[in-house]
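Given next, in structure tokens, is a single chain: the form predicted on its own.
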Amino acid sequence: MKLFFRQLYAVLSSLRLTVYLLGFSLILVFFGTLDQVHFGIYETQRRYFQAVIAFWQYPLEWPGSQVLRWLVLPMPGGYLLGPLFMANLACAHFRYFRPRLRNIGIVLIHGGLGLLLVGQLLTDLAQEDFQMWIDEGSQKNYAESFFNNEIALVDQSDPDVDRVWSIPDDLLKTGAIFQHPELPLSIRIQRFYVNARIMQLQPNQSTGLMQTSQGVASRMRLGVLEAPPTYAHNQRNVTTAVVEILHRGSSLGTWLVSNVFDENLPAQRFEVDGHRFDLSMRFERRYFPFSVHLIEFSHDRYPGTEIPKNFSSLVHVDNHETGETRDTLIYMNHPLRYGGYTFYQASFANEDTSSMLQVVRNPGWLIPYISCVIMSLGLLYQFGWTLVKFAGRMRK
């Protein structure tokens, strides 16, 4: 066993292994590059750089893929690199190190590098990106997510509060059921479509369209038809779901939810032992303690011309539970921080009366600023170092 541990050791404090997993590092960037053309860039980052082990897989759009698409790639992912790198530097380190004035700088650059990896991996692991579309005027106290969907259950009965049931679309698949002891109901997944086609049917039209007895979808005849996902950067996944309501062992009907049902449609609501809920599938919210009132969007250009020259969101902040307000002018590398999640300038629309805001939360921002300056120290000492030294020897 001692030996054993003794040549791991000497395995991953070798140089060898740190060309080893350099040369690795670049493959995978190679291939998650050519990939990102058909995934985009989150789902590829998922893929290569969120993996242990990734797999390339020669695409169908490429000439010979008849006879190539059996051609699958194994490596090693961001999540077995990163580990490796950290192990190699840390090994290599305490092998070869010796403790003298003249090599504090190297450690310095050392532990400013491993902080930047155990820095990168916090961010990866805890960061979480939602955006929040405000009009002029009004107010929100809540963000969206980007990518991720939940089906959303809203008790309206208290006129004053509205009670929210919400599951991720990670939990939903075909056939399951779902329970809360506080509900007087069930839902079950009769179909859950990652991406999907909904269309109006034909007066007298019958096809394989899966559809529905309630809610807007029955009204509108409205089928869905399954579809491949899609992962372009300029559309989106339209998630879908046929949910079955169970009240005491007996379905009160189907009724067809999905990402793309707006509030322009009718809301799809029900009653329960005296409940009024509201059902929908929307996409991932999450609340915050306090509330973002858009005061005024700007959209500035140059004199002129239609050349924008600045973005700008003025709103005011207002903490329901503190009693904090305050105003702030949201814009380009001029965010605003408040209550752990950062608000970025992003986006605008409806002829510039509506704003959007950039919403990151991410524990660990502040992680790659301390370890830059741990760093850019360790290289003015261990360069100030050799530059006094060859000094004194010029002047000998």
Second form
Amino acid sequence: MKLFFRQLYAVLSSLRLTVYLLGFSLILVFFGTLDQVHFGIYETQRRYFQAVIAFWQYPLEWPGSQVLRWLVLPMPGGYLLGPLFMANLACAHFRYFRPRLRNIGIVLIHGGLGLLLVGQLLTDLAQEDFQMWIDEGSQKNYAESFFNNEIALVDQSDPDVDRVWSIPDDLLKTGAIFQHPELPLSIRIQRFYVNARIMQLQPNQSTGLMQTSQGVASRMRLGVLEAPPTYAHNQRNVTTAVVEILHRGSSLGTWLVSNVFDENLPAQRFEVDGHRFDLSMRFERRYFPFSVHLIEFSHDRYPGTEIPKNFSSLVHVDNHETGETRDTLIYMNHPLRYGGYTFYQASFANEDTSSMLQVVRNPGWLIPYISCVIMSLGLLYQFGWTLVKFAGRMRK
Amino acid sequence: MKKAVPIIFAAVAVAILLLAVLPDRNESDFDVDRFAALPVLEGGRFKPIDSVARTTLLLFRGKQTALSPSGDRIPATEWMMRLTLQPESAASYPVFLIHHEDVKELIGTSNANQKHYSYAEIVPHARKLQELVQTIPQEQSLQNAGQREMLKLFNNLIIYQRLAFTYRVPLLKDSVQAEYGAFMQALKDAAKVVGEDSKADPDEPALAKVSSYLRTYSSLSDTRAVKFVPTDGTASGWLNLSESLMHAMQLGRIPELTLDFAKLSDAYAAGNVEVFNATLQEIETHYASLGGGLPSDKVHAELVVNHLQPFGIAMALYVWVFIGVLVAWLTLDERLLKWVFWIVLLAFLVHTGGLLARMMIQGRPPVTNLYSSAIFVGWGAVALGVILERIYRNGLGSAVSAIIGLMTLIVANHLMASGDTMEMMRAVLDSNFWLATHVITISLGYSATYLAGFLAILYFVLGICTTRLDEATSRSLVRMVYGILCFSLFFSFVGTVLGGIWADQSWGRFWGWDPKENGALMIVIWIALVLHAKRGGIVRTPGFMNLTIFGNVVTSWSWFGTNMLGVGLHSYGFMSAAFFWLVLFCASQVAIMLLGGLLPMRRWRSKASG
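With the form predicted on its own done, generate the form predicted in complex with the partner chain in the same format.
Okay, now the whole complex, with that chain kicking things off.
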């Protein structure tokens, strides 16, 4: 047993392991770049860099894929390489390095690298991304998720305050039932679709389309069909569910909710015990204790061209809690950092009257800055040392 | 005799330089040079009309010259003059390069050897072309080579037609001036009618006549057309032909410069050299007095750079340097090696001059797009190579400088064909601070990695093919490569980090695993691997050199491969020229690695061991 640990220590502290780990990192990053063509950035990130083992499959579009399609290449993923790197770093330093002046650089480089890896893990776990579409002259106090959806039940009985219950989509499963002590009803997910096609039912047609008895879909004769999830960066999944509302053991009917049903469709409303509820599937929302009011969006072009010179949003931030207000211009490379969130100019629409701000929360955002400064200093010191030694030798 | 060799080499280098400074051969009596210098506002920036001519021809036929109907090469500006002043006569100049069978078939040509076609030959088939173009899928990856060329030809035709009406309107009367006279007369008549009765009948002949003029003139050019008429002190006050004629309605007269160009066109059409040259001089004074926010010194500098083509000179000198090093090595001529070093320096100076001129004209750091990155990466590698040569004086630094300098400039030359190389920066890139820090450091990282990679190739070439690789050379090569790799690791790492910080500033995340970021990371990982393998004694000299050569592959992937991901790799049959060359380059590197790694050292001609 002691021998085993000694051998393990020898392996973990070896430079050979470092070289192998670097080699596997290169492979992982390469295939993790290549597969972005198929899965988009976010899904690839999940499959490669946030996985213990990643698999690359020969793409269907490449020549000879009929034969080579079965070629599946497994490789260590980010969550395997990261800890091994950390172990290797720690053991190697413990085993080889003595506190000497000429080693300071090496220690700094590797210490910074360790910090960088930890920071990346923290970002992976804690970073949240949202988007915020605002029309000129209007305001919002929430941002919406890019990918995540939620089923929202809004109690609108009180004219002053809406009460919102929401179920995030990672809890949504076919057959799941949701209850809340303050809700006089329960929600049963009859069917959940990550991606779906919603279409008009033809008269007298008995297709495999799922139908509902209440709400918009039943009135407009819409049915739903399952579709494979998409990863394309310019497409979104049509996340959809057939929801049954149960009240004291009896069913009030089934509703179709989908994230493509927008404000243009009538709200799906029903009453239980004198409470008026709105039911919907929407992009997961993050409410802020402040609101952002878009005063003006500008889109400048170079004279005589369509080449964009600058996009900017002039916003007014109004914090209900602190009473603080301020006007800020958000433009390219100049985000607004406010309340733990960062607001970036990301997109625009409606003939330059709507602006999209990307909203990011990353509590670890400073770590890479610090670790990179440490590593750069280490590199500078170490290679400077080599250079001085070299110059000295040349002089002789 | 042997003493003369270095002097001959130096003399040829100087001759290359002098040849470039000589003025262009100008056979026409019209003052082409003065025409070339005319300032215009196009693509969002001021430039001489000569630049418009050159970039247009690069788009049309991949060269900066035009062809006359008899097939002779003529300067770009001479063609531009014809196209903009007398479009009817320019139509027979074969300036459109067409390769693909499908496109040739469309034009109905039977001659398989004909590569260049004139506007007159293509335009009868324009409608059919347009119909076909509308059926081509939008997404690039779904288009085949023939469709891509059709699309390109169609876009080029639009550019051609737009350019033809840069300075003058199509003729209904027998001269442009008569045309404008009639237009002004019609305006006056119409004003009279409207003045008498504000509710004038729109069918009134005077009004109908004006509106017919206005319809024609307003349709002449879209917003992208070349602007040449300044109205106030700002760049946004410049007008194109159509706008200047619309402006005449408010002004009550046609702007001076528009009239000048009418006179110029008429003189050109009539072959009246005297009037033509005199009018050009008038126009020049007009621009000088009007100002209009025109940066004359930049426009002039661009004209000079267009004429001198510093990167072309540098390329020729790099070729010459490479030959010089080879001769010096073969004849063991140490003196020649010293002279060659001066030629490298000369080439480097010319290269630097071109780089600085571009920076001055653009008012930007040196790297703003793929084209300028090629020029800068080459420049960085040559700079490092020159330093190496200064230290070791064994010709290795000169040889590698010449090879990388030449290769990167060839790459740049090919990238030029996609249009204006000094185009305006898109919004997110419009930040001189980040361009100057992140982009420069990352490019220097590329430079150093290539330099190390090519030194490693030299190691194998010298070892396998010659007897020059002795113990000392081998050791100095290892030291060079190791030092350069350290340099490269530092710049690649710092560059990648700065990129992360820029990304954090503009998108809110430090690292997003985006292809370009991954590419930069791969260089850092690879160099770290090579240095660790060397330090840990896991590889010996040949293995170390082999790993370093693979750095060329990683860097090329990072530099170009990642840019092709979006358009190409996922589409079956994708084989654009750039992709082909990238694959070929990478394959050649792997081939060298295999040769170097597999050929036992006893079979090498040099007997140095690693």
